[in-house]
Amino acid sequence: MDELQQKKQMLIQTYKRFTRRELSPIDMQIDQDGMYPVGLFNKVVATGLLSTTLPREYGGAGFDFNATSDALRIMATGNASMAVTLEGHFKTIEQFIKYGNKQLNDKHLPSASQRIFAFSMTEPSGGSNPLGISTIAKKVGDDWVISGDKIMITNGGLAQVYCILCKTDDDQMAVFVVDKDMPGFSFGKKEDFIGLRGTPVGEVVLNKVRVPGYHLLGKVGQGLEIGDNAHADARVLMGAVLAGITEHALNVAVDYSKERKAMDTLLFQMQVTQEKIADIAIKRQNIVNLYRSAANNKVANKPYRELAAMAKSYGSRAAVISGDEALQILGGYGYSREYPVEHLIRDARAMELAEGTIEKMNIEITNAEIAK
């Protein structure tokens, strides 16, 4: 085993250990409370999980998306909410790495091992559709002054650094980096979603927030490109999370089928149960294959956006169906909050909407195929 593989195995073991000790035991509590318990995020920071993809020059571990996606899949087998919180953080760091200038990165990236970063596109007027973006950035001397309202932001309220998609004076799209402690920045409504209930999703309000010129990510006019890139990176990691959710459902169904009997026959010995377990296992492996293919292409600088869209489109639908099949194996207990299956379905259902709906993914996949 080469040094790179050894380091990846150490990363996977770290995520497994953290998930086993800190997340799995409170998975259902997180869902019921609709938030992370006090002190959990401090443990995430202390374990060094935020720095997984952070370049070594900024104090991070510098892992690529191959290792990172596998690590998030492991985490999602214990709790998908925390895996999605990290996914949002990692995809944002990726945009700094690709588009950030040295002054911007030197200022912000050293803190990314302790502070959550978030990407903010969605608005009340038009979702993440660029035609509906009304947040405005006006040039004032060497600075930019930003005003607008962003909603349904993953890690909104928890994150401390935000990449904000704006329109400039001349209606070009641009992304600016804003710190939550800047004057004029505030948090608004927190969403009460039915799934991924630990992951905070909320509103950020910008009232004439003034940022230095070097807080521009990339160039003016690159806003849509950066946003699309953030979506693609997120979908790779979301595929991994969906594989983890599906594996969680599979584990629950298998364990239950080995203990529960119908008359004198254990459930796993019955053909109807075997068909469901096999179907969940196949779906799990298909999702793994898709997100790994996308991650491999990203690392190799090959086209990966279509594969990322496939991982999210197929993965989200497959995870919902797998949760439903696991629920059917458990019968009445599957429909009970005593078991986690019902919240796994709700968690997976969120992924059919986040970072682009299934319908949007299928359009992108079709367009990619037509263009070949």
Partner chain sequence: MKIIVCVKQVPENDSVKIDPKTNDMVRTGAQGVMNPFDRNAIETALELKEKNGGQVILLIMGPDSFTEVLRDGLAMGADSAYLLSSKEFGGADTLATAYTLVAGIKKIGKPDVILFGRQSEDADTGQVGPIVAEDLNIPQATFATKVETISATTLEVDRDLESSIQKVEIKLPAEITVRSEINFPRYETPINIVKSFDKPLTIWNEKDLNVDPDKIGKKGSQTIVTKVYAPKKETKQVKFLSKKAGDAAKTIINELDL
Contents of the next structure:
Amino acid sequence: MDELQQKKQMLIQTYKRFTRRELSPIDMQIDQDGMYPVGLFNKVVATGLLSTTLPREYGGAGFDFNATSDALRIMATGNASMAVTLEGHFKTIEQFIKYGNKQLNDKHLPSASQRIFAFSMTEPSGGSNPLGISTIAKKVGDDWVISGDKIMITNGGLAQVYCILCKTDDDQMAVFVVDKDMPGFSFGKKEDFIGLRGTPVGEVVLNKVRVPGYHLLGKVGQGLEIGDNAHADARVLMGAVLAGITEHALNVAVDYSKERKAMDTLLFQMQVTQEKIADIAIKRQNIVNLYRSAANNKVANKPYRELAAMAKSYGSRAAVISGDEALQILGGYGYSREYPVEHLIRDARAMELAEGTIEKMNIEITNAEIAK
Amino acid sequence: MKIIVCVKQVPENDSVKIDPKTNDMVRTGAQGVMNPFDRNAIETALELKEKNGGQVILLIMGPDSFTEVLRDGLAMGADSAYLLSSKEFGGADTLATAYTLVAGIKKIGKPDVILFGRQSEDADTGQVGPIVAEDLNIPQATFATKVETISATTLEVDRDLESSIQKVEIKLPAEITVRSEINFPRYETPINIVKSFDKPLTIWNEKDLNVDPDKIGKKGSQTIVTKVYAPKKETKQVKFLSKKAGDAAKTIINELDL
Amino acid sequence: MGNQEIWVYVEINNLMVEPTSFQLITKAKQIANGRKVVALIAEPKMSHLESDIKEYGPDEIRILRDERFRGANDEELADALFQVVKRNTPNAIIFPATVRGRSVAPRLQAKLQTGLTADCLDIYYDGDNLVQVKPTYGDGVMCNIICPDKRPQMVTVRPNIFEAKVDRTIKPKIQAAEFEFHEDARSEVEAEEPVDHTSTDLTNAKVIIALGRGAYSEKNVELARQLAEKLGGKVGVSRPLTDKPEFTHSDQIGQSGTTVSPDLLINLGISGAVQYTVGVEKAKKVISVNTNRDAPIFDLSDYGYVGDAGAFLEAMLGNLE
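Show the same protein again, this time as the form predicted together with its partner chain rather than the form predicted alone.
Now the full complex is given, and it begins with the chain already shown.
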């Protein structure tokens, strides 16, 4: 094994150990309570998981998306909420690495191993259509003053640093970095979603928040590009999370069908079960192949947006169907909240919406195919 | 405080089976991992270092691929690692293994503490630690559930002797074997994983160690494995009880007179 | 190459003979085939445990007597035993695979530069070689080990594998062993306090409720504890559950845990992997509960219940008034 491979294996082992010990045992509890238990997040920080992708010059481990996506998949086999919390953080860090100026990065990135970073685009007035953005950034001297309302932010409330997609006063799109401790910053409503219930999703209200000029991420006019890039990175990692959820469903279904009998035959020996298990396994492998292709292209500096859209479009639907098939194998137990299958379906369902709906993915994929 | 932790690589749990027909050992994707008990020993060493300063050095005997396990230990926080690797070391029993480890320890330089996990998960012997202690003529405290620093030269160790707990004050240098109950081993953080590849890892063979060729490997071993097999199981005739839990319970309580 | 004696090291625990030593005396007599069985004990002046040992009929009891054995450390014990072995090398020395046995035996082995096999499940002679049987590597693999060229042949043997049998037909010769107690001040036993320990409790428990992965839930743990209390027994677990917050390694039954020999064993959600079953072979009556009728555990059971462990536990508790 070469050094890179070995580091990756070790990273996966740490994620595996952490998941087995800290997450899997409370997976159901996290879903039922709708939040992480007190102290769990501190363990994530203490284990250094937030710095997985952070470059070494900022005190991070600097793992690429090839290793990180596999690690998140492993985590999602135990608990998808925490994997999505990390996904939200990692995708944001990526935008700092790609677009951040030196002063901005020097100031913020060293704290990214302890503080969650979030990226926010959506506003109450409408989905992910960036043209309808009404958060305004006004230039005042060297500074910018930002006002507006952002909702459905992954890790909203938990995160301490927010990238905000704004419209400038000369009608261009730009992304600014806002710290939650800045005057005029406040948290709004927390969402009560049916799935990924551990992942906090919330609102941020900005009332004339004044940020210095270097808090501009990239350039004025680059806002949409950065937004698209953040989407693509998020979708790669969500593909991995979806593969993890599907694997979780597969594991539950396999364990159950090895133990449960119907008419003196173990379930896994029956063709109806075999068809479902095979289908879930194939779907799992397809998602893995898609997100890995996307991750590998990203690492190799090749185009990966279409693959990322495929991973999330296919992955989210396939994970929901897999959960449904696993539920059917478990029968009444699958429909019960005492078994994890039903929450896997709800968890996967979130990703048919988040980071662009499945319909939006399919438009992007179609456009990419037509342009070829 | 200079601390040497001796570790071992074992096949990942459940990955080795015996083919019932051929009696051959079948390794099903047997990925090597660090013997889980050794992680407790490393954790103990790191805590001693945090308290007293010094360095934590890992030592292992085995093929070159065992560097992977050493990297794990370095990623937990150990400072350096040594692998004793040579074809000549192969087939060693506990006596020859201890002899080779002692040669490594002598070459590394006199430690204050030598730590072992209570036993290895595969061969389950747990005897290499005491042999090393005897070969180095130092005292030992085995099956430790607590290790506390009294001074730079003295530790206090709680030993769990199953039906009693023994408190031992032990002068350094000493050998300590820890139980898994002693602590919860820390995770290898992603940053420490990456840093572990910048830490020194030295490989020595039998020439580097200047060992007696008759005392290492198969030649230095007094024991021989003559047979490896899957044991025959004595089976009982099971009586299946009613599927109704209440009836099943009544049957048992009546028939066994509970 | 040593004489034709088998020595059994008699361990003292809280001023009593640790029961494994008796089991090993009986076993040594069964395999001796003409060899002399010698019980070797290192005891303080006023303790006369030879009267207990006598009951099991070794050919001879050899006593290392010194007040300082009260609170002796491993180094002092190994040194004293070494002196006795050097004077008169036996064919084999058998130690209980208790904590002390596993700590002292390897030090003695190192002094003698001979072979030692730890944690044996069986021993027998093949000619002059003591065949040492022990589990190895994972899932139900056993191996036979011999030490052909050196004497004594040394082993530590698991507690509760063999049954101790009283034998008053033999009047053992009682002999004092010659040695000098060499104090070693580098390690001092400051205190020793008896504890209620799960592993010893399990070793000696008459009733054991064993929980496996298939039956684990907080509720089932609680129910199992209630049932254990009602039946005057203890709760043990298979390996996967040692990771759970309620249990530790000392609650573990099986190859890398404790070997048990209860009158009644109730297995809940344990499939019957060999790592587990080697630890329960001596159980007398076995009831197993598993949702899989084909689980191998049923082959080792007197009674089988195919179904949910929680329902079974509740039914047992409900009917045991």
